[in-house]
Every structure is written in structure tokens, then in C-alpha cells.
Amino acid sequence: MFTQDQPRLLNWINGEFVNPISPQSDGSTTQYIPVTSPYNAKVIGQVPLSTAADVAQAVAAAQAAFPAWSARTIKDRAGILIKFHSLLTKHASQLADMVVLEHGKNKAEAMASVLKGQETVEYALSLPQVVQGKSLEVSRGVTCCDTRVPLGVVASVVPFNFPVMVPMWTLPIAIAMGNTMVLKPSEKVPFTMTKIVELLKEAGLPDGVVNLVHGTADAVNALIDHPDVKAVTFVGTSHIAEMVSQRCHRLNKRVLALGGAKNHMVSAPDCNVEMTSTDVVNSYSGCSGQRCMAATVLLTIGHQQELIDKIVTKSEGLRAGSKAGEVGPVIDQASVDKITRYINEAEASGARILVDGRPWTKEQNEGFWVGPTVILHTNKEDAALHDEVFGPVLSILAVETAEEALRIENANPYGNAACIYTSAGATADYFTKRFSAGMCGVNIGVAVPREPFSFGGWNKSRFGNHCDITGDGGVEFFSLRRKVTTKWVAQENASWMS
């Protein structure tokens, strides 16, 4: 596994790694804070708070090399991808180790992450038979045609649930497509794109092309704040997601930031009790709840009793640890507090705890534990069932008919995510038709598309233009589209319109 002592973490600006800028603007010198182990709870190294001096070297390194690499050909800049791809391939066993380490996912998770990034960058290398443009004879003697135009420099800031496949989102399609591009990692997960950003190098990626800033919302401000940033991605929390759109839309500035979700699963009496009970407890426990798609709310039309033992059994055999099938810790203290205190308040409020994963708390010797935990609803208002809880949380509540189960769906705030289990494809359709949701699953708790199809969810889990974050609304988000209309033959009985 991938460890160092306690080791400085540098920013990586124009091909080289950095010192922070020195000194802050209260005159005291760079601040760092310490990066722990989800696992263990010890320091493993310290992240640097960079200031507005930092990002703004950063800026300028990728404003520099955006006119050379903007100007080379798209099939010049995916061969370059080919073999950043390769190298991914090579060290993904180590980037997993990363992210176990840093992250607290099982290494079957954290590889799975890794392999889901290159899906993404995969997707890149397709981009020079993908976005061709357009041409076509509109009128005789005229032609229109339309080209993709990069935009410059580009920023994205991404979350601590997945140190590698979150930043893929972004990272691959914004350089195929011409951008130059400063990166903001978590503070909490800095390790993996640090060593990301020297695979880019080693692949051939020019100097200053991708840019690494670590920080926290300062760093987040100032690149959003900069005249030289023309874009913005964001992922996290709906509450920042909302922040950012807005400021960078008071600045004219393009933006997507991705927000949070309350993904709900439904379960028809026609459900297959085996395939639906093993779906639903590796969607609410996989990655210890902590990612946007899990599903953690189950709603089920009328009391079905054998497919909540059947979730009950297979929750209360899942273990602690970081192997395969294994359930790893949550990220840090704040989560094992707000987690146990969602599960307090619904028991205080009447709610059945089927399966308690707060004895792992104490139970594990060290680390930020929560085991998975199922919780049986009588009272609809519990905070359980509308809040984001970002922890291996299951909320079961019943309900009488299948509009029931939409009416509660539709009236959650967010939209990511939803998923109908049935035997009936009129059930399946009748769901994904009506469902409130940008992803919807048929059996599938984590509906995650893969590509070429693009993820993105609707209503309060995503804010600014209205694209997705990959494929083709990765494409649109990071590109212009320029039209030519061109005449060379003088038209007899012209018009205006000729």
C-alpha cells in the first residue's frame, strides 16, 4: 500500500511541482493542514492552503501553453491521451492503493473507480470521430458548416468521494478538446491526482496544459473569481453547488456544478426478491454510502416483509475492512457524527432500527467507522428519508400504491438518481417515464450511465448550464460551437437570404 511519512504536499504549475507562494495576506507563511487516513485516523501528510498568488501562478502557466496546444490537431492531442490511457493501465493497483489509503474504499472499490475514470478518458481518444462538425448545402452556391472552438482556460474543483474517476469527468474530454486546465483536489484526498498529474507528464502532456492548486474555499474563490478562467466545474454538496453557479454567473462565466442527491428505489410486489435485496444493500452500502448515486431511501409498494429480511440478513453480514465485499470507514469524524445523528433522531422519533451499524464506532479500535444500517419509517417528516445522509444509511418506508411512491419521489429537491424493481417492463416503463430523476435504473440501484452516455442529474443536484458532465455534454460544456456560411459563385435572383 501506498504510504509516506507525513510528507508536504507541493502544488504541481507548469509542469513542475511548487512551493506555495509565501507569505499569506495576513504576512504569516503558507498554512497546511494535515490529511488523515479514513482507516486509522493518523496524519499522512500535510495539504498547503494556497492563496490567490498561487492560483493566479497557476492561471498563467495554462493561459501560456493554451495558444500551442489549443492550435495543434485533436488527433495530435487524444495520441497524447493514448498514452496517458496506457499509463493509468499500468499504475491503476497503485492509484487504487491511493485511494484506499486516503479515501477509505475497499481496494475492489478503489479499482473499480480507477477503471471507471479511463472509461472517460477512453471516451476522449473516440473525440477526433466524434466532433467532426457539421456540413451542408443550405442554399445553391451556399454552404454552412460548424467547428468546435476550445474555450481557454479551464477550471475544475472536485470532491472527496472519488479522488480519480470524478476529475476523469472533467480532465480528459476539456484538453482533447483544445482547454488548458487548473485542477482544485480535495483537501481531504490530495495524493492521487498528485501522482495523476506525473503520468500526464510522463505521457508527453505539454507544460502548463494541466495545472494542480491545493486549498480549500479560498483557493475555490479565487479561481472562480480570475478573468482568465472561462469555465467551471464543480462537484459536491447542493449548498456549494448553488454558491458556485451563482458567483461565476454574476461574472458571465460558464459553470456546471454538480450537487447532491436523495435517491429513491422502489420496489414492485412483482420484484425479484433475491436479485433486489442484494441490489439494494450493495447500493446504499457500496463506497460506505458516500457517493452521489447511491440510492438510500427503498420505498415499497405495500409491506413486503420477505424482501426486508432478505436486506436485513445481507446487511447484518457485511464486515469492516478493506477487502473485497468489505465495508470501509467513513471519511472523517464530522461524517461519523452527522450519520449517527440522522439514525438518532429517527429512532427518537418512532422509526424501527433493523440493522445498527453505530456500535462500529467503538467497536473498531481506531478510524471514522459507521456500519451499515437499515431503518424502518413509520413518520414520513424523518429527516432520514429527505436529507442527503452521505453514509451506508438505508430508510425503508412503505407506501399503498405506486402513485404514492412518485408523489414522494417527485417531491424530493434533488434529481439524480431513481430506480423501479420489477418483473413487468409496463411497471419499468411507467416509473422511468414519471420519475423525477436525469438517471434512472430497471433493476439497477446505482445507475450510473456509462459512456458514450453522459451523467448528470436534474432539479438540485446540478446548477449552471445545462449540460452533463461527460460525453457529449462534456463536449458542449467545454467547447464553442463556431458556424461559417460560405459563398464563392455570385447566384442569379438573389435574395437576402442568399
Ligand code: NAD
The other form holds:
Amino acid sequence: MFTQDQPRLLNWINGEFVNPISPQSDGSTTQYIPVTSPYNAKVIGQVPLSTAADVAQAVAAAQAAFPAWSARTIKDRAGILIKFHSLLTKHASQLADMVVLEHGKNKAEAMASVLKGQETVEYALSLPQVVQGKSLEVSRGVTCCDTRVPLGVVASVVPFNFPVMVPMWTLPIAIAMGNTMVLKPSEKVPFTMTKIVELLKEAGLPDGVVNLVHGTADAVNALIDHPDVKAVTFVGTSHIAEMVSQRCHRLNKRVLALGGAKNHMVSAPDCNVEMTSTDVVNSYSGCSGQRCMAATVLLTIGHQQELIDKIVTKSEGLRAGSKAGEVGPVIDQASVDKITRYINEAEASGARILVDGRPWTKEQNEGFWVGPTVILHTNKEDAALHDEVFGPVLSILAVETAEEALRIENANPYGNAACIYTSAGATADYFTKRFSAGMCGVNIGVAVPREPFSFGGWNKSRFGNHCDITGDGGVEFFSLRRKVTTKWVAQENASWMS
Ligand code: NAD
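Given the form predicted on its own above, produce the structure of the same protein in the form predicted in complex with the named molecule.
Below: every chain and molecule of the assembly, starting with the one above.
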């Protein structure tokens, strides 16, 4: 797929690939870190750790592109996204292959993530139909109208776990609204977005409207601190999301920082056991558990042996691999170590490991593997029950009552998603009104609100001062409201405000 062994990635600035600036003003040369494929741990590329100088170059390109881009009509901007959408369709399989290689999803999951990213593009290209402002005669002869204007240069910082989909949560809406962007891909999965920016250019996007800068913390901090960057979106772990949010707040900069998750599922005694077991297994093991929407704690109201047996059987049937239905690797060795540590600790504190994925770490000849794991806890303090493990691990705990389940769910610091499995509408209603989570499911373990609905959690799953991401939340985040109050003819009986 790549034209040379271990290629060095380039930044994409002003419509072309450019080397990071080197030597820097202090004489130092750019540092590179290896990118590995989780399937075999082979190095597939070298990603530059861009610095403030590289960020400044990208922001300057975005700033220069802003006047002409924002002056275009929204229909004109959306027209480019229509072409981009058809190019995504044409290249979906190739993009999915890149996601498989650099991230480790199976091909079906990778394709689904590309298609999900396309849904946000569809929403963005529909914006000319829905973002008209409001107008009202607020006093005799006086009209007030409210329109949306772009912010300027915006920054988007994304995590490793969805190399296409998460960047698509911000990019299409941001540029459709007339902003220009600097995006920083995850250093763990930097390749896929380099293809996407080429497709944007092919679709007719003017140079400088979207720029890519590779790197890690230094590049992110430089983006936040740059005076011409008007707003920052971030998606990643909670502690970094909180730091990003606080840094933006100190600069009085608009920020939306989505963090990690620990999503709970509650199975009521009347749940459909067959459907629930399939759904629970898909939720915790899909994408090897590396989803912020993966539900990884199952609270059974009472001991539900039949449900547990089915979950165990279905989990034991999962195989390692890259085909549809198979479970891929996790992102890196640090992740393998972290996941197995949580399983070991739970076992040491008395939990029963009903399905043990630890042997996969050795059974696979190469790469970063942990198999589907089901833990039946007895100690409510086990860290695996409370922390984000970010691997294919399900924690099961039997509780006595619905209230106990809710107490446990509500006490968790995160608040991305929660799900109730039941056959009764009243039970579903009871739980969805009491979960402390932004995205609730009824018999759906991955309750992603798809476009046109916005996406976003509560509590420590989201920081910042602005709305949700995607859908109308994205429109709100990526625009300022301008109010214009107009009078052409003096009216005799106008109010004092007129
Ligand atoms: P991460 O926090 O390690 O990295 C996210 C981004 O932050 C990357 O681009 C990275 O280069 C950058 N970064 C790393 N260190 C930084 C620092 N000190 N300062 C500023 N930026 C820094 O997250 P990850 O491991 O790539 O992604 C997995 C996490 O993302 C999980 O916690 C997952 O739940 C979360 N996530 C959340 C959502 C959501 O919608 N809430 C969606 C996807 C992923």
C-alpha cells in the first residue's frame, strides 16, 4: 500500500505535503517516532513530532485561506463536500484497508467507521438547507435577524481509535460553516488522514482550508496557544481532555474536549436473553473494546445465569483476525500490558475469569493481542469495574435492585453512555431518566446518536464550554451568531427601544 518501506510522514500545509521545518530556530532537527501495525508489530512509518514552528506554518496557511473561503456561499462550500462524499465512496475500501493496517480493526469494522464518517459529511452538505438565520419584526418597523458566521481558523485534535470517523466529526461541519482548519491526527494512526486530505484536494477544496500537522503534546499545545486559532476540539482520554480544556479556558478560547468513558449496561430480569447476550458481546468486544461507546460493565439485577452462560458461549466463539466478526489486536504493547494488569488485579481480588483473553498475548505469533475476557466480580472495588480499560474486557456484577444498579452507574465519574436491557417500557423509561450519561440506550449497547443528532457525553466524558459534537451541536460550536437590528422608517408609535 505504501510506496516505500517505513515512509516518513509529511505535514499537509497549503495543499501540499511538506517536510517539518528543520532545523528549527534553535538548530535542532525534527524528531520522528515509529508507527507500528498492531497486527504484527512491524514498523510501517515514521511520524514527525512537529513543533510550534510547524504549527505556525499551518495556521498561517489556514489564516490566509480564510477570507476567500468564508466569503463563498455555503452552497458553494457544500458543493465541494458533495464531490468529497462521492470520492469517499469510491475510496472507502482503500481507506478501510489503511485503518485495518494502522489501527487493527477488522475490515468490516473499518468499513463501517468510514461509512459512519461519511454520515457527518452528509449532514454537512445538507447545511445550506438548514442553517438559515432567524428574522423577526421585534418592534414596529424594527427587524432583528440572527445569522451564523464562521470563527476563523479552528483546530481539531483526534485520538487513535477511529482514524477516519472522529476527524469527520469536526472537519466537514467546520469547513461547511466557512472556517478553515488545522487537524492533528493521532501519532499512532497518522496515515489515513493523509489520504483524506488528498481526496479533499481532488474534490476541489482550495489550498489552506484544511491542513494536517503530525505530532503529539507539543503540537497540540502550540495549536491551543496560537493567537490565530479561534477554537479547539479535542477527543481523547479524560485527563488530557481536561488539560486541553483548562488551557483553552485560560486563553478564553472556545473548546469542546471529549474524554474517556466507562459505560454501564443494566440487564433487568425480563430482558430478552438471546438479544441481550449478542448485543453485550458485540458492545464490549467490537473494535477490540477500543470504543468510547463500548459498554464494558454489565450489572445484572439479580443473578442471571442463563444470560451469563450465553455471554460466555458467544465470547468463547470469537476468533482473532481481520475478517468480519473476528477480533483484531489492540493498539500497542502498552495497551496489552494495561489490559492484562486489570484482569490480573481482579482475579487476585477474588473475581472469576469466565472467559480469559490473556493467552492471546502469547498464542498470536506477533502483534498486540488480548482476547475477549469476561470477569465475574465479587469485589465492588475492583479497578476493572471503575476505570476505562479500553480493551475487549467485560465486567459483570450482580446487584440486588434497580436502585443499586443506578447508584453504581451514577457514581462513576464518566458519563458517556449507559444502556438498559428490558422488555418493559416503564423499566426503560425509569433507567433512561436516571442514568448519569449523555447517550442512553434501550436494548442497544452502542447507543451512538447518529446524524442529525449530536454526539456527546456528560461528567468527565466531556469538558469545555460548548455543546455536543456533530449535528446541530457542531453547527453551534463552529459558528458565531451575529445579530443585526434594522430600521428603515421611523414609526410614530415605536417603543422606547426603537
Ligand atoms: P490520547 O488522549 O492519548 O490522545 C488523544 C490526542 O491527544 C492525540 O492526538 C495525542 O497526540 C494528543 N496528546 C497526547 N498527549 C497529549 C498532551 N499531553 N497534551 C495534549 N495532547 C496530547 O487518547 P487516545 O489513546 O488516542 O484515544 C483513546 C481515548 O479517546 C479513550 O479514552 C477514548 O474513550 C477516548 N475517546 C473518546 C471519544 C468521545 O467521544 N468521548 C471518542 C473517541 C475516543
